[in-house]
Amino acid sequence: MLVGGKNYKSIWLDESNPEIVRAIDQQKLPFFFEIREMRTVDDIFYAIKEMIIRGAPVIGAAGAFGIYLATLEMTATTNPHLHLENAARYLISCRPTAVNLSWAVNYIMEKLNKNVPEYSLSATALQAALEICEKEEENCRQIGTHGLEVIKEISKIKNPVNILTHCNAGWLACIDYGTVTSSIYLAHEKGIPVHVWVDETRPLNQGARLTAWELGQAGVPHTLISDNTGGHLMQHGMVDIVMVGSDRTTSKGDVANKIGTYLKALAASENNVPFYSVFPSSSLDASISDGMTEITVEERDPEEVKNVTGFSGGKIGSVLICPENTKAVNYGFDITPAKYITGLITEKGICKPAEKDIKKMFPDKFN
């Protein structure tokens, strides 16, 4: 996507030094546009854990690059198998909810476990990591074409089409194009009038800081709202469709996504507003069926709830918003049951959130 007239992806291999992975530092946006260098497995782990890199597809790509960097850390005395297995477990542990991370790391490990000679480990890992990046980009592009058809249908009776989003499911989270934003950008490019209600997405405000910034860069009309405003807008007919991402979708269509998604789904159901979850196949976990009991919901540092990050005096800073000794809890995700979801938009097309329909669209996931 374009930033200041220059095309960027959210993560990439350094053009001049293939031992460096670069990524846009999402912690610094929208106040500063900075590129982060990562040279070690620890660098990747820290970037994912601290949400310098965030968003399910790009987390997966980062994990894949992490295994590649692990191969570069080996010496003549290293046990390759043990070293890489340890690196894989370490990387997967840093964010437990999004399935893309474990999927990508395991994909690389499967490639490396196929009797690859030691001298080819790095080249094999790098090729596989780049394949993942290319595949996720293409998946998001395809998602955009399918989501566009939904927006087109609504545009026949609504002008502009008012879309409510939650968190950031844009190109920053997905290497390029985005999941939710892919169809929005495509509609905007084709002259279909759209307007996006951007949820701030407390506690880290990925909507306010990232989605609003992305849409602004692309020239897409948008309005920032507090998280609690969505229901009011739906009650008054000001939302035509809700589109959210997914960090893990079960075989029966339950969706784990950023905390607050479930409440949007409830409000949408009550007000007959279509609610779609938009994701690539790498976010589908067909090994589980019940999201409420089988998905681990990440709990993050309570300080993220007690403090808010902002920009003042030319600096990014954190401000306490409650009494200092207040107890807080910080669940990163919630589960939206399939019954509240109108449809799932993927690179293969659109299906109902039901096992038979998901299985028909992704038969390879159920083997």
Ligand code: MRU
Given for the second form:
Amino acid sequence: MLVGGKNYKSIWLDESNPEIVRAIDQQKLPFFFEIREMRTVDDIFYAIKEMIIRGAPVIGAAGAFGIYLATLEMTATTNPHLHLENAARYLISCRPTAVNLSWAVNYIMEKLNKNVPEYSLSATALQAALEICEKEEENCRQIGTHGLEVIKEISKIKNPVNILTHCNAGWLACIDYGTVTSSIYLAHEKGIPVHVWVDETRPLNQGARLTAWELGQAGVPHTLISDNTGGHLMQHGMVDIVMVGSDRTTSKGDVANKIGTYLKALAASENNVPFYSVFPSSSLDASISDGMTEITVEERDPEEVKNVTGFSGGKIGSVLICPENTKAVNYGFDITPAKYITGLITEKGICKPAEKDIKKMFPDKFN
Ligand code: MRU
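Okay, that's the form predicted alone, but what's the structure of the form predicted in complex with this ligand?
Below is the whole assembly, all chains and molecules, this chain first.
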């Protein structure tokens, strides 16, 4: 994606030093555009944990690069397979909800099986990490073409098409086009009038900070709303479609996504607004079926709820928004049951959130 006329990817390998992984620092946006440099497994772990790198698909790619960096940390006395298995466990433990992280790390680990000679572990890991990035980029491009058809259909009766989105399922999070944003960019490019309602997405405000920034960079009309506004807009016919990402979708179509997604799905269902979850197959976890009981919802530091981070006097800083000793809780995600979801938009096309339809689209995931 172009930023200030220069093309950037969500995460990449340094061109002149292949021992450095780089990514856009999502914590600094939209106030500063900075690139983060990562040289060790710990650097990757920290970047994911602190949400310098965040969003399901790019977390997966970062985990994959983490295993590559782990191969570079080996010395003559290292037991390679033990070292890599420890690194894999460590990286996967970083954030529990998005399945992309374990999927990508396990994908690399399978490539680094015992038949791979020690001298080619790094090259094999790097190749697999780059493969994941390329594949996710292509997946996001395909997702855009399928989502575009849905937007096109609505545009026959609505001008502009009002799309509500939650959190950030844009190119920073989803490798170079985004998932939700991929079809929005395409519609915009093709001259289909679209307007996006951007949920601020408390507590970390990924919508306000990242989605609004991405859409602004691409010139897509959008309006920022507080998280509690969507229901009101839907009651008044001001939302034509809700499009959100997914951190983990089960075999029967339950979707874990950023906290607050479920409330939007309820409001959409009550007001007959179509509700789509948009994701690549790396976010599909066909090994589980019931999202409510089988998905671990990440709990983060309550301080993220008690404070708000913003920009003032040329600096990024946080302010307390409640009495100092107030107890807070910070669930990172919620589960939207399949019954509230109109359809799943993936790289293979669009399907109903039902096991037989998902299985037909992704038979390999059900082996
Ligand atoms: O906690 P985050 O910011 O990593 O959560 C991200 C979301 O919930 C996104 O909506 C999700 O990853 C799906 S698409 C990137």
